[in-house]
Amino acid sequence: MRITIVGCGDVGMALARHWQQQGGVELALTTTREERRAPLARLAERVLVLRADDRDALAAALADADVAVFTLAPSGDQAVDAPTYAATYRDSFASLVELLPQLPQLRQIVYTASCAVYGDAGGDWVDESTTPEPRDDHGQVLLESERLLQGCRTAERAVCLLRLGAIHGPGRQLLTRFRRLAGTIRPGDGGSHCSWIHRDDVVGAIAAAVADRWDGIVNVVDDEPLTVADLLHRVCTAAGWEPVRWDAGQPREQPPADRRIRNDRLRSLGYRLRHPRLQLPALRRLDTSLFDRVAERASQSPRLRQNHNLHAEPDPVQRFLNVLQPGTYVRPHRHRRERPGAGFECFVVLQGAVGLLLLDDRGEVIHQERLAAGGPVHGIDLAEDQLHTLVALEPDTVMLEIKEGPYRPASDKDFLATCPAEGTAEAVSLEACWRARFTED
């Protein structure tokens, strides 16, 4: 079977993988990018560098193809608009009608269109049989290019539209791209629905609708419409993040589509999903995103260092960030406990530097360490009963922390009675005189 994709981006790529590997099938790819044409050519016989609006270029990239699979997407990672929408699709497919007369061995067009068609449904199931209703220019370009596709339907041609919901998969993860929300307050409510499908489920059924020769409308998208709100909540949790916050009475300039998709078609087809729902991985990210805010609010904390807690107090074991700010004092203290050797503490310095001050019961430092994010020495893991304090070297350090829990206020630390109390003037004089040690020639 000879099929060409048009609009290799990362739909396009991660078909041309599936059916490198399946075999039987000879490839030809088209892209808009020079530079995308070697590792293209890994994956094909023939790779054309084309937009798909220029008619000549279209045809030499469907030439003898049996099959013709558009996964067109506009240039570039923003919002564009609907003039480039309809260069990139509506243009493209009129180019296309053009062409048919030449391509008469062209027996199936598959098309990865989009569930935007539907428009606004008011929180209720739409199907293909929906009539739809684009809310916008963006979605009348999508439902035009459609009717043009629906156009060069012949009995010994099908026409496949794949109306997708919003991919997510490897490149498109979630937890980054919606990072920028947690801790944000947002307008409405989150009531609307929203419809996902994983990238490889949208390659298995572009697979699945060329080999069982599927016609008309399909709806691609998984078992499960969630609330805008939920999918948040299910991001934020899933990552350790600030929840996003909804304000009801603050307005919108216009609400998102609400509705929800139905996919009966895709199973009674016989394609079964690999991913039918969302599933987060449940990780929280130390990133630099995190020591940034972290980094402020120890900034604006009369001791200059905050924790940012990655286990709850009752855990078995602590691990925390610990962010510092120059001028920090940390009474010196040990750590000690019922069992034998579970006093211990582990620092490591993923930002900045601190300087590691180990101490007799008098209060006088018999050793001292330089901790640094660049080394050569990023951290210590410290035996129990070893008085200790830490001095910060620099801005926004950030330290993670490891040592046994439950977290119990009251024992935690046995502090050195000789040395002054945070707050006090002692305490600022006494830390500067530890910091200078680390600076001295």
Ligand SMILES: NC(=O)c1ccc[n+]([C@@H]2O[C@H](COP(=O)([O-])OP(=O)(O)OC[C@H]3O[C@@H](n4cnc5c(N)ncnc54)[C@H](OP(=O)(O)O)[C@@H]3O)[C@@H](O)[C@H]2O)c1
The other form holds:
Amino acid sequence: MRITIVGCGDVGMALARHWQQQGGVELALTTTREERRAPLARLAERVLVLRADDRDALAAALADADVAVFTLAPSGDQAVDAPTYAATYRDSFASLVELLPQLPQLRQIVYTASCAVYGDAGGDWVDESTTPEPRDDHGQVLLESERLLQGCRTAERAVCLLRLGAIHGPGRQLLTRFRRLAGTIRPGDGGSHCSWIHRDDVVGAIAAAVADRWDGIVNVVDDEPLTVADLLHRVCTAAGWEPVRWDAGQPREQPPADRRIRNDRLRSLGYRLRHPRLQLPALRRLDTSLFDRVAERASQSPRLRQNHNLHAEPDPVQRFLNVLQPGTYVRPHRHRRERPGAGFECFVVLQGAVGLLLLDDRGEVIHQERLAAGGPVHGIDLAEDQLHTLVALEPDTVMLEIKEGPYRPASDKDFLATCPAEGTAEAVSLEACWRARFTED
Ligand SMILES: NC(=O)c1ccc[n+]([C@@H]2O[C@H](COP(=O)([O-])OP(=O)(O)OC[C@H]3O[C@@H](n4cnc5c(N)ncnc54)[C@H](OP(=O)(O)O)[C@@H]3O)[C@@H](O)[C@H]2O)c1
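For comparison with the form predicted on its own, would you give the structure of this protein in the form predicted in complex with this ligand?
All chains and molecules follow, beginning with the one already shown.
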């Protein structure tokens, strides 16, 4: 089979690699830039440098093609506005329409269209039978472009429009794309829905469309439309960033289009998604930017320390960062639990240094230990019932603490009643005394 990919950018190249590996396809690829000729030449029999609105050049690219796949898009940093869209899509398809009488062998046209043509559906589900109602000029241009292609269909020639959701995958990582939104306040409530598709599934769907000669419109989106708020929450959680907050009172020019796209037709055509939903890494990174943020809050807190929980309150294991600033007073206490031995506590110093003091029942220091990120002692595993306190020996000291959960504020700590309560003058001088024990060493 002879196939020409017109506009061989990111998706086009991934598709060309797929067909190259699979074999049995004679490929021609196009680019608008001479400098891309060499990299594309490794993937195909022929490379042509052209704009698809140049009718003669397009005729040469499609002269003996059985299938034309249009994966073109405005290049690089071109403005995404209606005139640019018209020059890229509409003018190219108008050229194609004029050429068709010269291309009797062309038995299928496939185009990677966009779900943007659906416009706003107020959060409702839309499918291929829904009348498109673009809500802006460039959506209107996309719809006009689709209609030009629809007019190319004959009994011998299939025309398949794959309406894609937003593409993610290699080179389009969500964590990179949304980094700048972490910790910001956005207008609205983030309740509008968006649909995504992995680049591998764009390639898979195009390849299936050609192999099985699909005709008509097919939505190519994954199974799970997400609200923007949910998406950004997942991204920020996965990356360990500050969450995005929403302010419904903040004015906004135009709320985003809200629609949920069905992919039933894609499934009924037998296509099995390789990525049926967004797979964000299920982890939280304990990195210096997190340390900095919590340390900032610790500096501003009257207690001069701040916890950052990694666990949820009912979890059976409490895992949290405790960030301490010099001067913080930790009232001596011990942990007791119903189950013998479960009142242990494990500390590891990840940044800075702390002085750990073990006390007897009268509040006398029986042992002291310097724990530091730089060692030689990095952490400690403390047994149940052992009275203890801590002082911060360096600014922005970060400890990872592990204790049995769930956290029950009333019974988590058994304080040594003879030691002063937090916030008292006695506490301030006692903390200074304890800290001095380490600086005098
Ligand atoms: N990104 C999304 O989330 C999304 C959503 C819906 C649909 N889509 C569609 O998905 C398809 C693939 O996108 P992509 O990410 O692979 O795009 P891309 O990497 O930007 O590649 C676009 C290709 O089109 C070429 N091109 C630009 N103007 C052209 C013109 N007038 N005539 C012929 N070729 C032209 C570019 O030429 P150069 O090689 O010179 O750069 C490039 O090869 C596009 O059709 C896009 O509209 C994308």
